[in-house]
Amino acid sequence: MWRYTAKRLIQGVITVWFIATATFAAMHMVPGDPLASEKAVSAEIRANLEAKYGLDKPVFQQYLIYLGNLARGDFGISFTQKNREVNDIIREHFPVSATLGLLAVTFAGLGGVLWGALTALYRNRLPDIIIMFLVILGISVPSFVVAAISQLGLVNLNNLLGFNVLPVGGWGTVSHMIVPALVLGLSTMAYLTRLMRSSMLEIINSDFVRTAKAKGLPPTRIFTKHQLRNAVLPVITVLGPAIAAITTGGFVVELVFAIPGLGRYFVEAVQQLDYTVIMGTTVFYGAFLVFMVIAVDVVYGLIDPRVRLD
């Protein structure tokens, strides 16, 4: 187990290096001037700004400095936000995105396991047909469409009742999180429902389940101890990447619901060509995703004794 974990960590470091290198190359190929928005236009002040941000050095030297800063955990200084480090932006706003993402993952995980098991138990009957129809909608409709429709419906509901059932936007209380978390986790919940349904159908027809029924075990115990426990393993496998994807993929939802998360700052950085913020958040998100995949691989081996990772 330790050898496998160390091997996966080394692979993760190489993957993060590749992400950082690709991001650096992409930022230098994008047309535009990151200092174009600066009010100072004199050659002397522009030269000072280029020296401050290291833009006066050769590209390869910039790359080495960039890798050295990354090794120390330093993502640099924002081009557009005066004297504000990218580390501070991540430190202040990632907890907001993480809170929203974890709540969305909770909804998606619990809902996916519940609805997937229910559709398998009622296969080809009315509950299965209704839930799978909703699952197809959840997978097909983009999150920004669901976010806009949800916000519009919430506005109409609040106007109809004469008081705010739930806030339309903003951040600060649990009520602000409910609708954005549901919207953010909807597509993942639909995917996990399909995965859980397929896994559950395989387990239901397996030999050990038939043996448990032949022994006269109660249906509730068969469901919880034999069917559900084994069917949930494929869901756990994809849950790590799903957590990272939801936590780092709420850009549109954060914009629509005016949530001050890190995704919102990433979108603004792209619009303003803030290279350091773009590269810093991209590498941070990539490292977070790699870490979650490694963590799930290790946890999967601990949960299922049949798996021998080494």
Contents of the next structure:
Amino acid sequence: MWRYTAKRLIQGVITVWFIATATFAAMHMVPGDPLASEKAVSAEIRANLEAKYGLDKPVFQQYLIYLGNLARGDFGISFTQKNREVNDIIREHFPVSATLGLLAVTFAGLGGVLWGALTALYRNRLPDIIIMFLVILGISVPSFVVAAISQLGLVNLNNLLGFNVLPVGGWGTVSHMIVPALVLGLSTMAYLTRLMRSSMLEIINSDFVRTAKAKGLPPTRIFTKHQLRNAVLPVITVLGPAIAAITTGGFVVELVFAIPGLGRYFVEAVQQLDYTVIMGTTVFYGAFLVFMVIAVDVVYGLIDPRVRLD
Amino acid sequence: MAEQSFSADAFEPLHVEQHKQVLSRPSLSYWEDAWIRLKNNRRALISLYIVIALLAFTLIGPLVWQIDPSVQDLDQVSQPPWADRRATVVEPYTPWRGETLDSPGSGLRTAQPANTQAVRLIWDVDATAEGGYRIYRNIFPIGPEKAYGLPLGEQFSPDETWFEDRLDLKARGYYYTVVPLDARYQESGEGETLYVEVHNAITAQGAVKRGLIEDAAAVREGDAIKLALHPLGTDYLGRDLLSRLMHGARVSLFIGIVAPFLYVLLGVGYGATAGFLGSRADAVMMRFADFVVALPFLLFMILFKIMFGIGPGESGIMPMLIAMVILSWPATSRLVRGQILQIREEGYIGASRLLGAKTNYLVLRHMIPNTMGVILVTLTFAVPSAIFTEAFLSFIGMGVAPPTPSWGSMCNEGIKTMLSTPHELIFPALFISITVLAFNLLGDGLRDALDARMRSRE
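Having seen the form predicted on its own, could you now give me the structure of the form predicted together with the partner chain?
All chains and molecules follow, beginning with the one already shown.
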């Protein structure tokens, strides 16, 4: 167990190093000069920046300086915003994205398991048909369209009732989070529903469920103890990639609902070619995702004793 | 005991009928079998027809509907498909100095029939309006919150009770509100609101210029002519939506089909090599694939995008294509590698090797054809995700550069006017959804038809 975790963590660190290198390489191939912007920086600032990032040195030395800074957790200072460290930007905006993402993953996970189990129990009957139709819809409609339509619906609902049931955009209270998180989690929820359904169908026909029925256990107990617990395992395996998909998918939802998250900030930084912010955010996101996937794998090993971690 | 008599022919040997096992149905190849399965799957078959229809829409459509997607029809800006296309021929615009109400007491009204050339309002003199009047326009009814909408202008004398609106008029209903101003030019008192239905108007010269009629002399003022046809309406710059959808489909479907094709090809090559080489090389190659998988996809799509840059006049399709290929191949390669590892142990590979088959021959002749089903299914499922990625990037403004239309960028433009003209968002969104849906269902059908192991239990 500990050996497995340690091994995965070391692999994770190497992966993050690869991500950092790829980011560095990509940013060095971007045409133009980070200091050549419309607002000419003064000679002193220029000298300071060159000294800090070794911009007058060969590329390999710049790379070493960059890695050294990263290892110390220093992502640098924003090029376009005065006196703003990338660390501050991440500290300020990442919790927003993380909260939204976490809520979305919770929605997607709970919803997926619930709907999937329901469709399997009502196989080929009306609830199954209705839910599977909605699932296909959820997979096929792009998230920005869902976001726009739900916003439109909210506006009309608020107008109709004459007071704000839920706010249409912005961030701050729990009521701001509900609709964006639902929209963000929707496609993952649809995907998980499908997965849960097929896994549940397999379990329903398995020997141990038949045994449980034969010895006269009540159906609710069979459902919770035997079916649900076993069927939910494949869903947990894909939660790692699902978290990755949801956190990056947050871009659009943050844009449409005017949420001050890191994704929106990244898009703005790209538009302004803010080198340090782009590099810092990419590496940070990459590292976050890598370690989330590791965490899910380790937790999976704890939940399912059949999985040997070594 | 009864006597039994036998005739001689009773001792004839029975005719032995040789029952050979005969195949009653023709033998089917793998692909024939798959095709029959697919044909029996109604959902998959309908999806296949939709895909074919979409391809026809993209390839043949622009030949049938030859409207330039970047030409602006300024008579019809942001018009939904059901908009009234009739326009009245009017005289060229002449300035209006205003006129006073000849019958006081009838309140706010239009001085002349309102049309898209100008809306001319007149109203009663309000003695308390020492500072004049302010005129507003709204496209929504005025509610209790008194949101009058867009301030159009002011008249600074209580006697100037007229106003001419020529600002970006469209054929629709407007709510005009006139609010009296006090001596300090502050709004005082209630405004008076008038609903004005604005109709299309066009001058004879304008109609000739737009190619609607041949000769300006052929029509007289007051005649009704039809404006240019836009079956799906126009966007916020007056561009034909149907034509833009067709040309946008070229971008979206091109990326959606070519990018998966390329990266699946790359993944197959890489995975097959790794699976076949095995041991050390396999481990190293797969570790590298793991690294590429770990790169945050969308962030790197955007990074690559700015890395390649978009020069003037370029559409930005190629950078997106390359970035997608670079980032997306590992999933396929892992799948193909797994298949190859499995197939490598099969008996027929051993037999072929025994007969002296070379590695290249084994891979190309036996291994890849046997993974073809899985590859085809992967390809079909890769198409919707590539279309999504393109739409997603174009939506956040990191995709194709304007004026090249793509479904994603059209959604991006449409979402800004979602409340007033929803058709600009709905049509491209509908096309994306239908395409993705069709490819997803087709993928499900193909998986059921081609791959016995992955056959879903639905």
